[in-house]
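Just the one chain here, laid out as structure tokens, in the form predicted on its own.
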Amino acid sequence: MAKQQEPAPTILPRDQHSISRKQIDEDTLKVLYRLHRHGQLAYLVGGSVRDLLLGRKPKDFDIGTDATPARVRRLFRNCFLVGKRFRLAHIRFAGNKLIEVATFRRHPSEDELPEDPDEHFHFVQNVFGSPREDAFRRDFTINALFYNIADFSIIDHVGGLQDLRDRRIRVIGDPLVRFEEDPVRMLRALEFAARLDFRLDQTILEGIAEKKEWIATAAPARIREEILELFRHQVAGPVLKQCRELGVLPHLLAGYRGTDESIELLAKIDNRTASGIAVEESFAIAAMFLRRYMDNCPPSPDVPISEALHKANEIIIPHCRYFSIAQGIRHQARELLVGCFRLARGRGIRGERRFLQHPLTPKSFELFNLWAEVRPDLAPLTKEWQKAIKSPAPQKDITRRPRRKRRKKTTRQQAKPAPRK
């Protein structure tokens, strides 16, 4: 029996798409060329050709090639290859600005794999192979078009052109085996529908729902990251919800209760964030948190400070040391909450001069003043607190008497007169 044939990709030729390399980053486009007249296949890669297509400013700008990750390093000085398991090649231009080139990489067959089972991940992470073969290889198929810097086409092997027309977000291959193959995709596919307003494809919510459990079997630092990026791309507040309602969020989350007061709230530092203000991963933690510490440290003068660090501990160490986050930023997370705490009950107590003295009290405003735009009953004590930060009453000059130096005794007076008979 014959061999079926294969589908041929879809090409889009120049004339028929809207990608211009104005467009592209100027050190992309040397590596591109500098790769291309070399007699290598040359690809702009991945997310960059989709944002490109959308009318949207690329974050950064992959290249994949079939050069070796060896033969990239001898084109270019300035390169260096990183990885143990998966090679990359890092090309570095002036600013500290690096280009990533991968190689094509393929799905091994099962004889290709090693005897031992423990070596299969490295093995399938270095086997080469064509563009079309690394496309399958990829998530989704808006994330797995190319674009030629031979005759700048557009190479699509997987239906991703008509997933961007149709605005819809879709796993290649079936989504069971890829989610369990990397438990990350899951919360990525949500990521990638919420910033681009894109809808997920109904087997990617059916593999969700069945495969949600495995989201907690992934590596915490990948989740970290992950998390991270919705902050990033000002999108934490609709993915999580989301994660709630498909039921991810107790296996990403363990912690987080994912209520609508602090769901609403993250939505505040999405728009915060969207302004021009960059989140930190101590203000993202401290805002997950805010509302379970409110509930199990209510704001009262009666509850000494010591109490108060002690709930923020309680909360914020569990989830720092599951995800191995530094303790100065897991400090500072704690302090903000604690700082929370002091704002939302009143002023007037002790301590108020030593509290707006501290260097994170002004931030600490800040997500209070987030969490009144969320709970309308505490905006009265932002607008007390507010004068009071921006200019901190002076503290009293306290002037002591000066020291009175002792005078030095003598031979004469340090002799002890001898004691009368």
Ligand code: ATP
Given for the second form:
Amino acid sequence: MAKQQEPAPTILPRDQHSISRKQIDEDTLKVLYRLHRHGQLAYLVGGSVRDLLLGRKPKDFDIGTDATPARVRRLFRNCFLVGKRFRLAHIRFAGNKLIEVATFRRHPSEDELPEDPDEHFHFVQNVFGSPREDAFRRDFTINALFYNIADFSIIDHVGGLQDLRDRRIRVIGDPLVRFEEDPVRMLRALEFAARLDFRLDQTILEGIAEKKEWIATAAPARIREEILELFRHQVAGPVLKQCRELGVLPHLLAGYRGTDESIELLAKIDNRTASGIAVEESFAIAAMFLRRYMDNCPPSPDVPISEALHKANEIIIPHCRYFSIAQGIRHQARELLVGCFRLARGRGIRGERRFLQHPLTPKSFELFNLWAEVRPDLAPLTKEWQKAIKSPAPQKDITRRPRRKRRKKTTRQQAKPAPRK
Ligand code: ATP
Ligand code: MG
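Since the structure above is the form predicted on its own, I would like to see how the form predicted together with the named molecule looks, so please show that one next.
Zooming out: every chain and molecule, the one shown earlier first.
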């Protein structure tokens, strides 16, 4: 089939940009060079080019090529193909390191689509294309730049270089069309703007305002992953705040209200992550729902723990069911909430000794401390608990079981008569 002449991209030669091979991971370079030596196009693609141009350290280095996955497998002994939906080559290096090599793809035209609509999604993701077509199927212009190992130039088909200079997030193509194809892009736009401190193009803001309810149609697993990305990149506070302001929140996280206090708590967690403490999903969930939980179950010595557990379940379970979150994480999130409930009631209430020995109590206390940074009225309570939680309970306070064992031992040693057992 005769191909139309493609418009030429903007090419930034090596001496006009800042990316040096020294900044690129060694094994990634090896893969790029090997593809190139075998006559294939070999580009660094996606977030790594963006981050390097911004002087940031990329999270990972992805490679784009015109070699088919089968060809990549033939070229690399340490390669295996993965993915049902999106065929990818993974090249394995020492220490379980994986480098992802994807064949350039394009959007198929309507008449190319299979008859069965259920097959569309799979099909759409696996039609090979030219580098230009590959750039155009990406989400934002700044995410569609290529670094060409053949001459170390940057290739820009979509105007991403100018948007990087202008510090602007712009959708490739019409935002409404691209959001309809994949509503998760709305959330990604907010995420990248917050992560990079870029402004959102007006068309993105308008698109989100107009079609925010589309986000509810995205696969829950993908939303869950993007929410976790917000926490990993320390932008959960600002992005969820913006989601609230743009009216996205009810469609994104049905049970989460995003009150000022809750958003402030998430921002505290972002700061904590920035200081190098990874955030666990259970911790993130408990933090999101803490305020709502405390409203539903105000801390009081009169409320039995069984009720506190029940109220925590009422909030956590629908969220975890919707996002298919594993039982273990759900359980931990619930325990963290109930831990905060106990902490908020103050000291000296029945069951305190046992609570202090619970393995999740230090984590609950961490969450409680962050909450107290937002709610200064809780500060005296954190002081009261501090000593008890930091210093482990004295030996004599350990649970009854070991004591019984000790007694048994003595009994045996002294050869006491049988009836006592
Ligand atoms: P980081 O890995 O630092 O979070 P990234 O830009 O590498 O950022 P990924 O989620 O790893 O983001 O995706 C890699 C690339 O794949 C993106 O840069 C983008 O070009 C493309 N991409 C990812 N998600 C989408 C999407 N929903 N629609 C279109 N293109 C996407
Ligand atoms: Mg990436």
